[in-house]
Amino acid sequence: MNHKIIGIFGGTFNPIHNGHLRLAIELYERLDLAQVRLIPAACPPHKEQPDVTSQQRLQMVQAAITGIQGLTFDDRELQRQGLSYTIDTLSSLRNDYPANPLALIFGMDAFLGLPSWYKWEFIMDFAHIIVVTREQSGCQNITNTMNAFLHKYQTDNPQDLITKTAGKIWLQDIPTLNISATQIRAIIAAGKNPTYLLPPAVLDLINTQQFYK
């Protein structure tokens, strides 16, 4: 019995805004995901500790997605100590899924910048990766090492998704909204509105409790 997609969405989430959220509703149903679990860094390697902490940007996730079909949140790296590497957030949830198929989900950009990662090779032993691209942007720039790790992982059939639980790439093109936490954080600094980048609940919940101020 095949048993449905789980989708993986990790990210800072400072703050979680309409970009990601109509990303994750677009591959849950473009895919007929199980779900898509969005999954807040606790202590993010790549980037700069966030000016709010793991429970505030927890929280603003929670407001985002209340009462959405297809959406949840998952704060395991929230629990745990040290760096949020995404190889133990892998391994933790093939533990907890042992027979759903497992898929991270990248930008370009991101997905470009693996090697970079702690134990980046062994991703594909637990999940199968699926990267948005804006339509008609393909993949440029890519590394002579990625362009030989995404020839020998690619798929172009569905299927294979379904019927493994780790180990394909899935290129999918995703109409992506333009919006950046940057700048809904530089805009909130700056005393102007931010509505329409990110949902009302979130809003409210930055402007009860004074993020980016």
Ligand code: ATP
Second form
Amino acid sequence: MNHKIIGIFGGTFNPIHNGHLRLAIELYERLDLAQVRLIPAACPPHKEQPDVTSQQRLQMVQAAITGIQGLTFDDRELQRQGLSYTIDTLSSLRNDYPANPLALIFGMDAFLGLPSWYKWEFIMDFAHIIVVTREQSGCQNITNTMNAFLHKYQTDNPQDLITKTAGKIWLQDIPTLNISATQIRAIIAAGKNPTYLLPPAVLDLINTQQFYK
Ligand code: ATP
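Return the form predicted together with the named molecule of this protein as a structure block, the form predicted on its own having already been given.
Now the complete complex, all chains and molecules, led by this one.
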């Protein structure tokens, strides 16, 4: 592989939906990424254990990205025992790709919650961070800690993401779809129709395996 930026997009993906997928495709194209790796979390430290197994969430991710250029799945968090910490995932990716810039992708909501993550300040040693600012939400409600963090690492020069392999924060304003997995689970549980919120192949899996009923 050449030394383009590898995008790393982690999440519960319970289920993966068009909001996630549009975000990944937009970033792949706009930032000329080598690829975006979608990494389902095994036991997300921040969320309750989902009612669908991690293998089933992975299966939905695989179905969602089939045939989509630039998107790939990565099951390394499911291979590990215990909690999935992002810092461990990054360290393992750095081993696999010593020369590529790595860029962790976050929605602004997830980014602002970073200080509760295990060893969060060390993330910058392994990767850049791309923060997607959704619906011009900008940085309202930003804490002093995150303001200082942004100030220390933010760059306005896209070349920094290519010439360095880690350590910069890039804010990317892109249109995002107002879809959440919570909303989709609620629609299905209520016996309503979630068509167009997620790929047909994922909805097929949900229907045949009776998820979220
Ligand atoms: P839930 O509703 O269960 O909390 P979710 O839809 O927010 O799930 P996650 O798997 O928790 O999905 O999200 C993973 C990442 O995707 C996070 O960084 C989050 O900010 C981002 N994300 C979630 N929904 C969207 C969306 N509609 N558009 C762009 N990014 C999104």
